[in-house]
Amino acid sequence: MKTQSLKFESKTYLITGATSGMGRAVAKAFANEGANLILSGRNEIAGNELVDELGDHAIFLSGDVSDPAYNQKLVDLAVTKYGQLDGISANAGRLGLGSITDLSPMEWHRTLDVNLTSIFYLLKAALPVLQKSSQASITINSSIAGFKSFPNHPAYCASKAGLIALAKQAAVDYAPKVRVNCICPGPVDTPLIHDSAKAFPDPAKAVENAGNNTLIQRLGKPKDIANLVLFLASKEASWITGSVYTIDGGIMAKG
């Protein structure tokens, strides 16, 4: 009987926000299919944790996705262990909660360095890399907040539709050695929305109307968001590149 290959055996992907919701869910669906991986993420006891589950095709480093010089070692760390890079699905994310007038400053500017600035530092180390593989793949994770606003989330908003139009931009530019695209979440259970949820009145409340609200009437898994990853990722997705997906559940069709 011929057994199955692995779609991503021998390849090499980094995932940024992997210690929990999606970032997670998409690093264990790699390694499910055989890459190699170079994690990232803030909580070191989570991000060894998941190396633990994962088995020895996974290395995490901790650090602060804002700083370009975590961002150049990610990627060097990449090419040091497994000799190349193969593909990016970055996941940070912070909320930066607060309407304009009460968010400070400080808040504002930190929710962008997390969100955007981030991805900025990561595509200028790895590009470079990148341009060398065959399968080469990046995908974005933004939001529909991109799309539509969201009571006291300025910067969320902000950051996430600075997000699709970046990656649009990387697609144009770096074409056709490395094929970019941009995936657009709705309200997925994880710990990030529950957090959100806090900007309301009734925080739970929120919660279960926007599972509601969807017309698949549930919250999205992480394992959704990390299905349509690896598809992107995939040579299936050979033809794709410079397009933003919006995974909601069917929010953004209701308008």
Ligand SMILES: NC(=O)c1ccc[n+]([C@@H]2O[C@H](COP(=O)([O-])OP(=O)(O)OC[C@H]3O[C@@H](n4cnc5c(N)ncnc54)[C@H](O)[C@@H]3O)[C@@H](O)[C@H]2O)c1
Second form
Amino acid sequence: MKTQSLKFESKTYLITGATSGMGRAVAKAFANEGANLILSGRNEIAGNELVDELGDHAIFLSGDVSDPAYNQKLVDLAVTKYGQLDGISANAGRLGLGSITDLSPMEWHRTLDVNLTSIFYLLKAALPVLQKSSQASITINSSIAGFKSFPNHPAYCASKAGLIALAKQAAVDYAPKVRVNCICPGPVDTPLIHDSAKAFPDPAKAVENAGNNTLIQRLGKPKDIANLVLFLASKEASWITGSVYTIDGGIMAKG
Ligand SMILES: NC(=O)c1ccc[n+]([C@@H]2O[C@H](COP(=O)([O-])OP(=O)(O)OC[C@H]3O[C@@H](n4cnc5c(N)ncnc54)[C@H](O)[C@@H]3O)[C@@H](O)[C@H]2O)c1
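I have the form predicted alone already, so could you send the form predicted in complex with the ligand?
Starting with the chain above, the whole complex follows.
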């Protein structure tokens, strides 16, 4: 009987926000396809548990993505442990809730630092290494909040819009060696959406409505997002770069 080869065997991927939600689903999906993984997150216990679950080909390094030195360490780890880096799935993010008049400048800067400036640091560290790969790809997790507003999410929406522009810029500047794409999820069932719903008068109802408002009439699952991230990293996506994918159960189509 012919054995099926794993899609990402001998490839190395760096995943941020890997200890929960979408990042965790992406990590599991890459591991199932044989990839070596560098996992980034802040929660040491959750990170070590994930490594135990994924097996020998995963390393976790805790840190804050808004620190440029930490981003460099993640890339260096890929090179020292696996000799290469073939792709990135960037998922770390925070909400920084509050209206423009209520939000402190500190909270504004923190949200922009974690969501947007962190990607500048990560790309700066990773692009020289990624350019040596024969299948280099970066998938940046933005949001439909990069296109539309949500009550009391000014810093989040601004940072997510910035990511769309940054992804396109990186795609243009590093083609054809490195493909860079942006994904813009709608409401996905992760800890973040439950925090986001706190900006609404009835948070539980807001989460329920978010799912019901999609054309598919449910919240997204982290696995739905992982499926797209793996496709964009694959050889089958070799002509796709500088693209922005909404993956939102159809919310944006409703206008
Ligand atoms: N859940 C949704 O509905 C939704 C929709 C659109 C986009 N997104 C985006 O998807 C990405 C993943 O979020 P999620 O929904 O899986 O939620 P999540 O809360 O499960 O994941 C966010 C991750 O980012 C990590 N993180 C936050 N600040 C960090 C920092 N300073 N340094 C290192 N790591 C940090 C958290 O520890 C967490 O693991 C985020 O960028 C989020 O903005 C989420």
